[in-house]
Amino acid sequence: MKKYSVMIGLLLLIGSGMWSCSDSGEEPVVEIPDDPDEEEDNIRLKAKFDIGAAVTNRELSGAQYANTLRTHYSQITAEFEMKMAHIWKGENNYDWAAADEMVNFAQTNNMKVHGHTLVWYSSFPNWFKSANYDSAAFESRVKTYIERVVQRYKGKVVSWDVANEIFNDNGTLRSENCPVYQTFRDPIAFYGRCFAYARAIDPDAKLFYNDYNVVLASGKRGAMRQMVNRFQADGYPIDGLGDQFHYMVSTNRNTIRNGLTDMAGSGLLIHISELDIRVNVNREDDYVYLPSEQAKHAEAYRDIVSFYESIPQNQKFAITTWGVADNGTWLRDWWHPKEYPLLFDDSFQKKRAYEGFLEGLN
């Protein structure tokens, strides 16, 4: 019924237009009322920050995964296409294909590009990792890596992970597999120039660090507070903290909730920014993803956009899933096969996790 009124409606618009119109010679100017409805059943429509989702060249170029991701999401991430290793090939080698690729389907769509990410450890070239740069040299070559890349894409990047997963979870420096770690006598100073470099060329692009286990390690928040209170102190911009949440139905709310408020407590912009929700906690092989446990699924996603939507309106910058569809999930390799992580399912249809999304938003 609700679509026979509709278009009764429109006819009756577009019958009154053109008798209105008719003495004057001016073509008829329709305009379609937006569906409150549809705003309550989209999570792109209803929230009042962005939707992102991490996201592949290769899964872009299907028709059915690319018209999901404009549907209901507003903002992409590069899943890997815009890291160091897959941009930087050489000390005057860049590749951009892939990610000129990723930036161009963004501005196509009219959606936002968050870039991820400028500096991170797992990311070095293996060419510069065996190069054996002294701290004058490293931080020469990665300031240009940086100017070059934020150039390339001002304007098109919104945001960027400046620096990612630099402490663990007590609150100590990552020094395992670091070259940072492993070249600067004062890490913490290196990035917060990093962070300079990257406003120097691109004043507008809001400057994130992102980790992981954020709310739930104490000892990583306390670090990262003291990292923001040093970049302040000294200079360094800094506008957002991100969390990347790949958490489980069974984490703990509490635990997540007050974590995330505590975040919150810096002032700056706060970004869920790899979110998944585990729901074969204990990895079985025979585990089904029955409608009870959809249904706690739901709950789980419910409850943290609720987290999320009780900081500050002006602290919200996103919720990022990482990936689109379960078909995509990394969780599947890296976890177990038999996962269900995301808001769709294989066939890109919604699940009652996305449901949940929608019940936890204002």
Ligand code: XIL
Contents of the next structure:
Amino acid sequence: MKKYSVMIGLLLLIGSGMWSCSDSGEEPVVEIPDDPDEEEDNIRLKAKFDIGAAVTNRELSGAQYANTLRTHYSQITAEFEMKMAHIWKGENNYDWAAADEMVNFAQTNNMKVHGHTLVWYSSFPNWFKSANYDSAAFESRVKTYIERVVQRYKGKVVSWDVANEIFNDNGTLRSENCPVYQTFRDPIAFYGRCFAYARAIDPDAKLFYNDYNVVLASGKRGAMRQMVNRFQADGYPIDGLGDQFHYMVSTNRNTIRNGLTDMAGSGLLIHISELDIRVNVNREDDYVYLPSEQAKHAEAYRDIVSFYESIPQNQKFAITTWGVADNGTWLRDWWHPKEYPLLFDDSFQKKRAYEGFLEGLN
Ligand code: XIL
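I have the form predicted on its own already, so could you send the form predicted in complex with the ligand?
Starting with the chain above, the whole complex follows.
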């Protein structure tokens, strides 16, 4: 489609005499069309859904990073700058600086922002946890928080992970370190109201439930299905489901494919929301990312992207990678320093994994 529009655009330009100076004395505007061949070589141009990346402001200040992002991605997610503990410094004390900076970058560069995440057990600020609110006080404060954040970025953040990681893989509710679980007799109903608070402020924002291991853990998927059914029966809004997709080259592909198909059975938008694929699966200190390993990695990316392509087109929301280049991956801190999970290498060169991603796209 794009190729045709470029050609038609050229014909119109020639036909309307835009190449010569116009009578009005204005400078002629001659846009240089995208190289049509690029469409086959660029994941953002080839994909018929958004390609996102988790970003940090620190990295955004680097020109190579910012250029890579602009060239290959259409959407960003804050890796941590929009989490509760980073914004909510006290009951009436909000620190917007980092989140604003990121949203401004997206606006300037014509990119979408996916908001991550309004309610996550792991990001309740310490001042909030130590206040030991009863359920009414807890909820009124979280409601205000959701309203203020969604209001501030209304129209700029197009979608939100309203709740993140509320279930264990076996489908029970996460209880450990979870302030919501510890405060509410019916946590699911509380989460439903959180979705409604967000919807009331920005009716156009797509609202997601996000978790990890979704395609691997049928117990978790069952719990998510029940939650969605209950939301729909009780009138709470939900538009989509995210699976983080922090997987490994060794993760069973049939399990991934079947789990993704099952997730799509919900009929909701599906987001691969934090994709990275570990290659150093045994955390070996002498691991080397050899060409044979790179090839396996590329196959894993190709397969995952092609599985995603096989869900109904109208349910494809986005694939977001959790980082851009290997040098910025959270996994070097959280998994092993010798880890190479992303699409660009430490010098921002496209990897074979990138080619695999491209191959997986329709
Ligand atoms: C991680 C970030 O990558 C780290 O930089 C941060 O310090 C901790 O959180 N699931 C999620 C993400 O939903 O928010 C997490 O991000 C990774 C796991």
